[in-house]
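A single chain comes next, written as structure tokens; it is the form predicted alone.
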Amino acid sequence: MKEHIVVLGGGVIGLATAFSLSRRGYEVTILEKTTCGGQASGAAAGMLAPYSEISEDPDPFFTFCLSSLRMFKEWQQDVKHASGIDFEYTESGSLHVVYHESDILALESRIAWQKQFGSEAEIVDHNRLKALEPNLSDDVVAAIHSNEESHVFAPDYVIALKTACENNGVNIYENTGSITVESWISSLVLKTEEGASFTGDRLVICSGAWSNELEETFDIRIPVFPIRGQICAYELGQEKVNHILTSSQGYLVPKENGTLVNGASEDIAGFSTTVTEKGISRLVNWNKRMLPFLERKTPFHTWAGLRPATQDGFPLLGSLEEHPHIIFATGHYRNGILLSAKTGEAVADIVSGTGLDPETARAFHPERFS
């Protein structure tokens, strides 16, 4: 009889986990309180850009992100094949720009440690930048050019993941409302608001920003908190943008549908996903310094999603020490899309008995705050 895994949460991490488990022959059920991908996942810009996102040092989180990036080319093909749905996956490369000569030294330091991990990035000066990105502002003095970074169209990716899960026999229950873990030590029983009951052999917590609600249940600290990320998008029209563009202020990501995604303005607002004038103004006020043509444009779409941030910035990933049938895979902050491939396979490895490498297991241990 196949082992039955219950995945609590149907965001991109929950879907990726269910997909990986189903490919290895496990019976899988997803329980989602609203709709799959309805929070941080579907609202993401879809960046696969660990070099741009992580600038300080090569900690375990960076190496985990880089591993996921390098899995993604094959992973996205597997998702497309299993779902029968195509979605945008663009190996655009990226440019991380600076505006002052004094910042070039920081770029050199950043490239130095990134090259230790196989990066072929280089610093490009102003004259060469114009050939790569003609619409870039004359204020930009230099940039790190990385060919390896990519992006997906997040809404379609989430739809494809969900369909791939369904095609693999995963049972998906949406709009369940609040889910209570009735018992979990000797037997696993979960109940929905309407009283529907679900049992299984193992539970994987992929609840994102709502994971903190389970602290009392499992008697451990789960410091995962919602951070509202506000994003806007422009119609590009005749203008052309070739790369992911990042700076200390945020990012701009061109999509195949002719739009440009601009993010992200972050604030603490509980579980509110309301878009605010102040939040979008933060984006509009800096983006024209990178792409001057945006001065003439107005965002045609604005939205917000909740990012599950942890106290130390690392996700919770792994089994409880005394109860290994309870597995956490949550707290991926703004890297859920990027980390979906690696996390899904990591959870499947844990269930299969392979486990995580020691460094990752220590850094991401779900009981490290208790």
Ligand SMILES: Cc1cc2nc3c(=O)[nH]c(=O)nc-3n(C[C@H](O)[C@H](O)[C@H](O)COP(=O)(O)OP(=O)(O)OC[C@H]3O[C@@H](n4cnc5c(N)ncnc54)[C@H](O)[C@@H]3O)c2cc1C
Second form
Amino acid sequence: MKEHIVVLGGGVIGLATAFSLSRRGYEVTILEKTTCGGQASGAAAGMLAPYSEISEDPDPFFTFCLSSLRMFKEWQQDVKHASGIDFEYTESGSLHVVYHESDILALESRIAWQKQFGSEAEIVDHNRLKALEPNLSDDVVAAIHSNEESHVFAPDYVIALKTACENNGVNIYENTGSITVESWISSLVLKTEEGASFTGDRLVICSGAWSNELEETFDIRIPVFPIRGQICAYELGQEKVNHILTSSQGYLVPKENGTLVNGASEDIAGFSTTVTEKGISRLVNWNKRMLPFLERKTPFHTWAGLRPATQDGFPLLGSLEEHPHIIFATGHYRNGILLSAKTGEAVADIVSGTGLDPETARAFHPERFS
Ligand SMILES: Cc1cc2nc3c(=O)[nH]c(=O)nc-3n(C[C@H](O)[C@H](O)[C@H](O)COP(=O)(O)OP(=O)(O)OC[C@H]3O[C@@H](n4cnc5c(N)ncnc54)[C@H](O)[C@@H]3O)c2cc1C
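Got the form predicted alone; could you also share the form predicted in complex with this ligand?
All chains and molecules follow, beginning with the one already shown.
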């Protein structure tokens, strides 16, 4: 009989995990309290951008992110093939811009360590930048141009993943209300708020910003907490933007559907996904510095999501030492879309017995805080 894996949470991490497990032949069930992709995952800007995201020296998190980026070309083809749905995977490259000559030194040291990882990124001066991105502000003095970074349209990506899972035979239960773990040591039983129960052989916890609710159940520390991200989008109209544009204060991502995503704030607001005037106006003011034509535009859409942050900035990925049938895959903070490919395959490796490489296993161990 096939082993039955229950995945708690139908965000991008739960869906990617279920997709990887199902194509390796496992029976998989996803339990989602609201709708798949309805929380942080559907709210994301969709950047696959480890170089732009991680500015300091490389660590196991950076190498995990880079490895996911390099898997993405094949992964997105697999998801597209299994779902029949396109989600605007775009190899646009990125420009990380600075406004002061004195910041070029920081760009040089950043690019020096990136090159050790095979990056072909280079620093481009103002004149070359104008050719690459004609609408960029004259205030920009230089940028790191990285060809490798790309992006997807996150709302469509989660739909594609869900459809791929369904086509692979994954059982998906949505709108279950908050699921609780009734028993897990000798047998695994999960319950909905209305009392319906689900059983399985193994549990993968992909409950994002809500993962901390399971601390008492498993008697370990799970320091995952929600960081609100407010974000907005413009209609582009005649203006063209070719690359992901990032600065130390925010980013702009041009989408194939003619919109420009402008993100994103980071604030603590509990589990509120309310959009505030202050949060959005800050973004608008920061990011129009990169593209002055935004001065004439107003966002047509604003929204927010809850990033699952952890105490040390690394995700929780791996199984409990004494109970290997309980696996954590949560706490992906700002990079869950990027990390979906690598995480899905990593969980499938854990379940099938291959496991993680020792450095990743140690750095992301789910019991490291206990
Ligand atoms: C504004 C914004 C922009 C972002 N931009 C990017 C980006 O450009 N690139 C990138 O890589 N990442 C980005 N991120 C981060 C990314 O969205 C997250 O890292 C990722 O979505 C986390 O996925 P997840 O599946 O862990 O969480 P979620 O998508 O939040 O999914 C967790 C799911 O678990 C369910 N759940 C929780 N508890 C229970 C329970 N008890 N019972 C049943 N279901 C439960 C929830 O309902 C939820 O659907 C962004 C995030 C935000 C907010």
